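In the block that follows, a single chain appears as structure tokens, in the form predicted alone.
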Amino acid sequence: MRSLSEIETAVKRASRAVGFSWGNSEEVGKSVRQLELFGLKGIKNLNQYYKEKETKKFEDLNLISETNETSLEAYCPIILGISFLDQIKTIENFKTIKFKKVAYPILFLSFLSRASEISGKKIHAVFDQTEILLNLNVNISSNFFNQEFPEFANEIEIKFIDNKDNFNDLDWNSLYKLAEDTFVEESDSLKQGAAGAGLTDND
């Protein structure tokens, strides 16, 4: 079994070989490593994309707006992903972000996962009819994992989810009341033994 470090290095070098800068190649390496860590077919899809890239001129999207639609070939998922990361502080304030025609969207998915970590917010993404929840680059939740990811997405819709508790005040107060049973009333002996330098300092 290949190590994640080996995967990242090979992807970075292969990406440079097909024409991406070293900086962009490094980003691809990190993203494909993450896909493989999550059990998604990053290497397979990257290989297929690079073969298709030899004969097709995929479109780059450098400035992302709320609605993005290519006029010719589908968007390059790598440049799209890098642009998304670069502009995260701006686009996380958009209500909804839409992309029309994205090639090999699973490659773009890995950049979205990393964007979730940078923004500190979960991301809800819909790839045509497939719903995906990206949770701060810790996991990717979807009911699509047992299927082959499509080579082409007609539309991708993305929403950032504001952070909020999954419980109400009543549940929290009830739990906290139980926790209070473990609290120990502070005594003079506890105060003297509390953390601190004390009477001696070894530094």
Given for the second form:
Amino acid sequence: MRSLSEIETAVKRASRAVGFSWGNSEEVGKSVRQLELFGLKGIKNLNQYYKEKETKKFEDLNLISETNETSLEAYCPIILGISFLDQIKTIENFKTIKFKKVAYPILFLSFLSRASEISGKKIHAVFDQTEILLNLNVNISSNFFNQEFPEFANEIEIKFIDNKDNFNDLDWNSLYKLAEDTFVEESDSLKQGAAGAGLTDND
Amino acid sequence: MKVELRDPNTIMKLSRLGSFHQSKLSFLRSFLSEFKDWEYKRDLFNLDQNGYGEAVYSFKKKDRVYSLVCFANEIKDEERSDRVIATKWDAAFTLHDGTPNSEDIDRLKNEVPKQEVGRLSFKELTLSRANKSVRVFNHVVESLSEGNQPDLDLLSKVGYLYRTTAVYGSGKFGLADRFRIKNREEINGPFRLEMMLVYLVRQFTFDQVNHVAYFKNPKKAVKLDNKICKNLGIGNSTGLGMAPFIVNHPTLLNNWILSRETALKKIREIRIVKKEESELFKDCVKQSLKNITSWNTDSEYQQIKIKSLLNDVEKFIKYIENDFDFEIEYPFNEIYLWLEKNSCEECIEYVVSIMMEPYNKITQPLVSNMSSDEDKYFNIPTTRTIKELKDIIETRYQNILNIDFDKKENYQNFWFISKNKEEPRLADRFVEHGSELEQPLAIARDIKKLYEILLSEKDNLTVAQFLSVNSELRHVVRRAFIIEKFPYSEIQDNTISKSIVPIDMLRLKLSFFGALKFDPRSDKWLRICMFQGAPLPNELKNYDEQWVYKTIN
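Can you swap the form predicted alone for the form predicted together with its partner chain?
And the full complex, kicking off with our chain again.
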């Protein structure tokens, strides 16, 4: 089994070899390491992408807007991912972000995952029939596990999910009531000796 | 009195970093301190009469066990090489997480002796190999088998029976990634498992030499005296492979240096020094002269440094014995200021290291600050502005901005990874081919280039906007934001100049390991000795913490 450290180093060097700058290659190394840690096929897809890159000129998207459409080849998932990461604080205010034609979308996912951590919000990504939840770079959940990720996405739609509870008040109150069963009723004398007792709080 | 931390622009120059010496903060000393109350055991010793076979040594505490698995092999003299291109070694080792079962040992027997071309698993933590100092090993076997102890003069000249030629960890060749074990309290210090491996290897070398001597002449053979064992360490040959590490791990480098600088600052701020503290300090300085006078090297470069160190340490001893009163306030501050005025860099750093000896209460808490969660500082804060980035560079890289990179001698060399062994190398870009594949280790040149480009950019531009069209400078933009928080994270020197002395980079790292007796064999590799004078495993529960200064060799 390859260690994550070996994976990161080899990916960084390979990315440099195919023409990315050292700084961008470091980003790819970190991202593919993360994909492999989450059990996704980062190495396999990166390898295929770099092979395809020899013959195709993928489009670099350096400035992200709400709708992004390329008239030429598909977007390079790496430059797209790095731009997304770098511009996260600006684009997190967009309601939705759409990208038409993205090559090897799984590679883009790893950057989305890191962007989710930076922005402090979960990211919901939908492409074709695939739904993915990027959870603050702690994990990636999807309805697509155990299947091959597509090599191409016609359209990716991204939404930032506001931080809110996953449950309603009824569920919470019911559970909290159970938790209260671990508390002890305080006697009056103990109440009088507790922190702040006997003082005016208006001083 | 408040003493400022020393200026990174001075301390992080290569000549200063290359003058560092071991101290209480060194990893081999903090390893011994951490593991002193662990249970040490030799679990397996299955060598034939020539000393070939396998052995297992362990440290155990509660449910945690670390086991060194050793494989000693027969090799021909012509196969023995300390160079990284070697493919066979006298012995190969791995530190296994837990107690290895027979299947593990069979698996490791197949892989460990192959080193870089073998595959380890997440159950292994570190990997190493070592060669005999044949001259010393054979002499010791001869002597012991005849019932005599070996010639101490010969032992003193070399200082070890074996020298390692590489020690690998952190995920190399399939070894466990650091993240798998980083929450273990006992290894909360850099290179602790590498230190454990070397320490246990040292014991294996004594057991092996005794074993071979016994089978050579069972009737007459005696064991190597424990006092002699104690004064033998493990040698190490180290080349350029180590140099890029300190460039590639900026926050870690900062934490090492910052701990040392913090210790010095706190010691200089001590108003009254107790008699026993000043006596311990003086005693260590005087005793340490033996380490300098027994420091053998053929390197003219090192000989000059040793000579000047010896002169200055002797001058310093005269000063503290005759002209200095430890009863004044802030005596260590006075001493430090005197050293700055009267001593060479090597001597300043030598005495700074010894100043820490009486102050466990200062050094102990710092040891746990010497690791780093590097991933935490990887992301670039891209909402910051170009003005802020420029300010950081002007403040933190003052010396670097003064280097003229249009001059050939300032970019003469380049760092690359060799195809044969995947090891870092340094070469003259005007003589050797391959500079187009240069590694990103010319930080000074790239920072200066970044700064020059920034000068023509608008101040309110964001870093994200800048990077969208300047991706080739991303690696140094990242570093600039790291140095903003970590002032000692960067070598304040030119790592590709014609005049670079790469062994300064090696010495820095080795001093933090706790190595002694730097012996440069060229400007690109050196030999050192580790654990010479250190307590033996069965003495760990109660040992003299100043053992470094008390070797008899």
